[in-house]
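Taking the form predicted alone, here's one chain by itself in structure tokens.
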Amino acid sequence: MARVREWLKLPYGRKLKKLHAWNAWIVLLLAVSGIVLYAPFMRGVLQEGRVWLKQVHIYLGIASIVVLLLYVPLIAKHLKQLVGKRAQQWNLGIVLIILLGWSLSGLVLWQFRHLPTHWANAALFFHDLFTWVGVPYAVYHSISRSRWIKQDEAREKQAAARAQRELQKRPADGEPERPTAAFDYDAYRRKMTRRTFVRLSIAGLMAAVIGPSFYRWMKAASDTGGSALDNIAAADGNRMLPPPTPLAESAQVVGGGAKGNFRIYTVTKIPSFSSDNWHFDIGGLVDQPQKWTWEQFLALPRKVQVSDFHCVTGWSVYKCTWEGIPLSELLKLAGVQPKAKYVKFYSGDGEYTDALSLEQAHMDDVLVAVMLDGKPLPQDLGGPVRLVVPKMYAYKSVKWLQAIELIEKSHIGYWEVRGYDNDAWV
């Protein structure tokens, strides 16, 4: 606040320079923190640090909005200064659109728990889109407006002024009359100067480096279901034989096919499994501990349900047709002892765990799934078997589920230990 009070006392020109500097630093920090948060492989590296970094990212976003609000009273005067400077007008417009897009989509993502899930999905798409466009543009703008580029521009203007003066000199006695045509400064600027070459080179290099990744992201983001799942399934590293035979409703994909895109997150290297050594266990406070091989597990009665899948980072996939065994039926087979109060879940990655209360575990739609949209669950989506808890955020839906333990005391799961809410209700 002290800095803002000092800023308010400054003359207009210095106010504008200060805002530009603040905005540059904030955008840089937002870009770095946002890219780190976005990168899937960083989730396991950061662990609890990810929760703190997310809070820092939010505070930086709020600071960016404050800078925008401080700029509002200066807009009219700034626009008057830019009359006739088309390049600078375009630059200002692009920067304001990017900052407003980041701010509005960021606010929705910050408060997404209080808003419809479709809003969060749309906000996440636009937040990513503005990042794909905004970060390269900020890099280009920073380099193209750097001091050494400006020095080149100053030298060009000085050379142009010298040429203009030479043309306007009166000829000495006995010299032929010089042409009186005015110096064509626009024609001079149209020549390929070093500054122009550098700018074009930067733009070309960034397009070559970022373009293919941006194209792949746009292609994935525009696929609302179908081919994305097919691609994930085609790259599946699991070797589970025989594959599960879908029930009629699952084969017909009664939900119409998952709508949206799964983002592949993991805190460890994605494991792969083979039916030769895979097994599923239930133990702890039960009357009859259970252990099934893959074929035995597939022989258990399954059901089909259509439900949505929500991630705590803001994205959702709708109308998923899941097929699997109700968790309550597995617990019934094992016989839960009176002392048991919680159900603990173990991932086959050897690292991830989470838990539900016994009451939550008995909800009708909590499923131990083996199929999605009539196809076996691939490893990238938590297959061959994963937990599905539709009414809670997906960090409760343990991937690569291989063991269940009935316990008396509560268990704090992997992400809850690292700062996530134990209350994961959507």
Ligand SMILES: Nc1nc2c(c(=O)[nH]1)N[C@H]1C(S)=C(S)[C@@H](COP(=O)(O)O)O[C@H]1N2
Given for the second form:
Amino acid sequence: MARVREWLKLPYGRKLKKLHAWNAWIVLLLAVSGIVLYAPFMRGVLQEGRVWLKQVHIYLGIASIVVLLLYVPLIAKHLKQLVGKRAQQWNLGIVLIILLGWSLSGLVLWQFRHLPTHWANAALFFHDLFTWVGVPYAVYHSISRSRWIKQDEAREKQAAARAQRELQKRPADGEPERPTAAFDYDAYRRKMTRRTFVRLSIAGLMAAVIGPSFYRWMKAASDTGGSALDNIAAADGNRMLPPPTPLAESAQVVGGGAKGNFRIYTVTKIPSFSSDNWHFDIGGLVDQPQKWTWEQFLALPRKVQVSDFHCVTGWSVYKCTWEGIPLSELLKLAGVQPKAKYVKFYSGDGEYTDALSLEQAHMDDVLVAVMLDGKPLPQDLGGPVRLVVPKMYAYKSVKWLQAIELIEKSHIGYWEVRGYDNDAWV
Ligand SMILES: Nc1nc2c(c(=O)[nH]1)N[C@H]1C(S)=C(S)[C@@H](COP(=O)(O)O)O[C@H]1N2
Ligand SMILES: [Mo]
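Structure of the form predicted together with this ligand, please, following the form predicted alone?
Below: every chain and molecule of the assembly, starting with the one above.
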């Protein structure tokens, strides 16, 4: 606040410079925090830091919007200053579009729980897109306009102009021809081509580094018809034999195929399983503890349901056709004792857990799923068996589900310990 008051007293030129500097720093910090938040492999590393970092990212985002607002009253004068300066006009336009795109999509993501569900998905897409374009642009901008290139350039231009003036100066009458220090135009041109070459190299290097992941992101973002799901299924590292045979509704994919893309999340290395040693257990406060092998588990009656899948970070996948065993049926088989109040879920990754109250666990769409869109649930998406709780955010949908325990006291799940809301209702 004090800084803003100080800033208000500055003359126009210094005001603009200050805003530019603030903006550069904030964008740098936003980019770093944003990329760390986005990178899937960082989710395990960060743990509780993730919730905290997201809050920091949001505050930085608000700060960047403030800087943008401070710029508004200066726009008219700035534009006048840029008349005739094509490159700078373009730069300003691009920067403003990127900053606006980031701000608007960021605001929606920040407040998405109060907005229609489809907004979050769109906002996430644009937030990502502006980042794919904006961060490389910012990097390029700061390298190619860095002081050493600028000063070098300015020096060269001055030298050229001086040489030009010298050449045009006619020697006065009677005066002997003055030897002019000839300006080496060839060297100058070589230098300029070298500089263009350096710039192109920077751009090329960045494209090489960013290109592949950008391509993957584009493919995933543009795919709404499940081909991403096919690829994930094809790369499945689980060896679960025999594979489950889909029910008719599942084989026909009654939901029409999942719309949208799962972002694959894990807090551990993605585990793989084999039917040789996989088993599914129910224990704790039950009359008949259960232990099923894969074949026994597949013999339990399943049902098919179509439901949406919402992650609390803003992305959703619509119309998933899940096939699995209703959790309530498994609980019935084990016989829940009256003392039991909560159902605790253990992931086969050895790390992740979550819990539901008994009442929540009995909602009729809570499914222990083995298939998605008529295919065995692949490893990346939590296969061979995952929990699906459509009415709650997906951190309740434990992947690689392998054990269930009936308990008396509540249990705080993996992400809830690290700051996610215990109330996960969508
Ligand atoms: N074992 C385990 N289950 C998990 C998670 C996890 O990291 N590990 N992430 C949760 C979160 S936050 C989400 S959004 C979904 C993501 O499911 P997906 O990786 O199949 O897209 O899984 C949930 N279940
Ligand atoms: Mo999530």
